[in-house]
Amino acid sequence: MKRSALDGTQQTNFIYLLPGLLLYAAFVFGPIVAALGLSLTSWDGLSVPKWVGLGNYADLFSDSRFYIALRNNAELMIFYCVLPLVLGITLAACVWNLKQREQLALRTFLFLPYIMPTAVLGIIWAWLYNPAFGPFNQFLRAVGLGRFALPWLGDFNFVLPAVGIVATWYFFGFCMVIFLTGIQRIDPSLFDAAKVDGASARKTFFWITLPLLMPEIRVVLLLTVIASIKSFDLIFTMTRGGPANATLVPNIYMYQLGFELNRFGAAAAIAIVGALLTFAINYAIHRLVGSRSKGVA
């Protein structure tokens, strides 16, 4: 990089920088480490911690709930990021061309739920589909589909899907906004080139569109799949991880452990395995969404 007219000796260099990193490590970065450190103990939050090395990550993967938990966390990625990817980039490929007016407005409206606090939604949504009174059901009974008029945060079966609708909802309009950017980017001339070709819209879709929003989909999967792992006010609010453990995720499991059980060193393993999950995903995410699109562009 090039030396900036700005720029000074390494002392005075270090003005700037200092303040806002140095609140970092305090409240962030130092907890990261100490969770790290905390997961290698055994820890009821009074005695002093007990060394137990990689104890409580063996146990972790020796115990059938977390596995129940994760396996919920990898079906409700079906509702945080496959759903408003696909709805999301339908959707952005029908409003683009729409007159600017009509495209902001129901941009405006697609969105409005991802700028609200996840745990007044879960409280609203807990409303909707309380079985007696919730407007879900009684919008069933009034169209005559009474008989599917269920309990929706009661059922064990449908326990999960009811929860990850939420997530769908409050995501695709976020994904449509960023798609519509996207789209925004690419060259005009293309489509131009596409439609004298006689390309349907289908083809423009599949084979322009689509291959140029391959960094978009990068970002929206990598968004998505980070709120995925780290869900936990909408699932508290709404179910605190039951029926029979049946909306159980992991960070929920780490509450539960942590600040009901007092057994800190396991919870704090559990949110480490989440992070390194993160991780492991993003890395995977960039090595298959990011070389295929470079190949394109």
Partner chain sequence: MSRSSNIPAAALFLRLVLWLLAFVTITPFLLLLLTSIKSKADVLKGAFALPAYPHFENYVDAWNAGHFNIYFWNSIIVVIPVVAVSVFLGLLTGFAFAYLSFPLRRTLFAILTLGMMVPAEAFIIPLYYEMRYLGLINTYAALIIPQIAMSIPFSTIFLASAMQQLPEEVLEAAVLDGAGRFHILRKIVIPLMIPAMSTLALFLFIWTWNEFLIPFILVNDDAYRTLPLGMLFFQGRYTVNTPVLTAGAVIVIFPLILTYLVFQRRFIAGLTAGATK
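For clarity, a rigid core is taken as the largest C-alpha set superposing within 1.5 Å between two forms. Given the structure is predicted, the values throughout are model-derived calculations rather than measurements. Residue numbers count along the first chain shown, from 1. Compared with the form predicted on its own:
- For I15, the Cα coordinates differ by 2 angstroms or more between the two forms after the core has been superposed.
- With the core held fixed, the Cα of Y283 is displaced between the two forms by less than 2 Å.
Given the form predicted together with the partner chain above, what does the protein look like in the form predicted on its own?
Next comes a single chain, given without company.
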């Protein structure tokens, strides 16, 4: 029988894995270790780094702007995670009953925003929100609702939802496609049995579709939570964290500290805290939603 190239000794197999391991170490572990080391120093990018231990972390957790950034990030999770999930799963349940051609057309149309760079979307939506010539305000004035025309990206109360709506629009089509794939995985006989028993569409959704979509819900939550924590380009191109820190998030603050104030040690500390936050939230999602997924599997 012909032997596979991987049916060798452990030493031989390790040689095959070595190039991949070296690349992974160089481009993943290396930057993580470098950021961790940099976060323990005070460095302006030119002079020799000065060891400060946990000083950057102590400064960070006594910095009110950092807490504002965390609070904004938490509020944006509603737009990055909750609304796309609810809209996606609702649309998937509706679209699933359409004919294949209509379903394909609608799925493609709603998924289109997800294939575009978020930086480009930020520039386009900033133009749409423009208070002078933006289409939104122009439409409101045209239909006699000019009093509702606002400087959307300059208003302290509306700027965060205005940016968040763009994130919701970007993600809900992606979530819908994931949930449609999940519904196709469910045994059709369950839906047939519910129909024979006279179950309404609402009861079928809440008692069959939703519980059996827990694995997909977990995936969507993981991806959107990670996207919300590392959000940068969309907010940077629309508001740069303004006005008056109303849309400041940790990654924007990290950029300001590192590339505008040359405080690279403090910026690296924000990166490390953001990474730990991502791991903690993802672990919580695995524990909460993952156990339910196993329960319905």
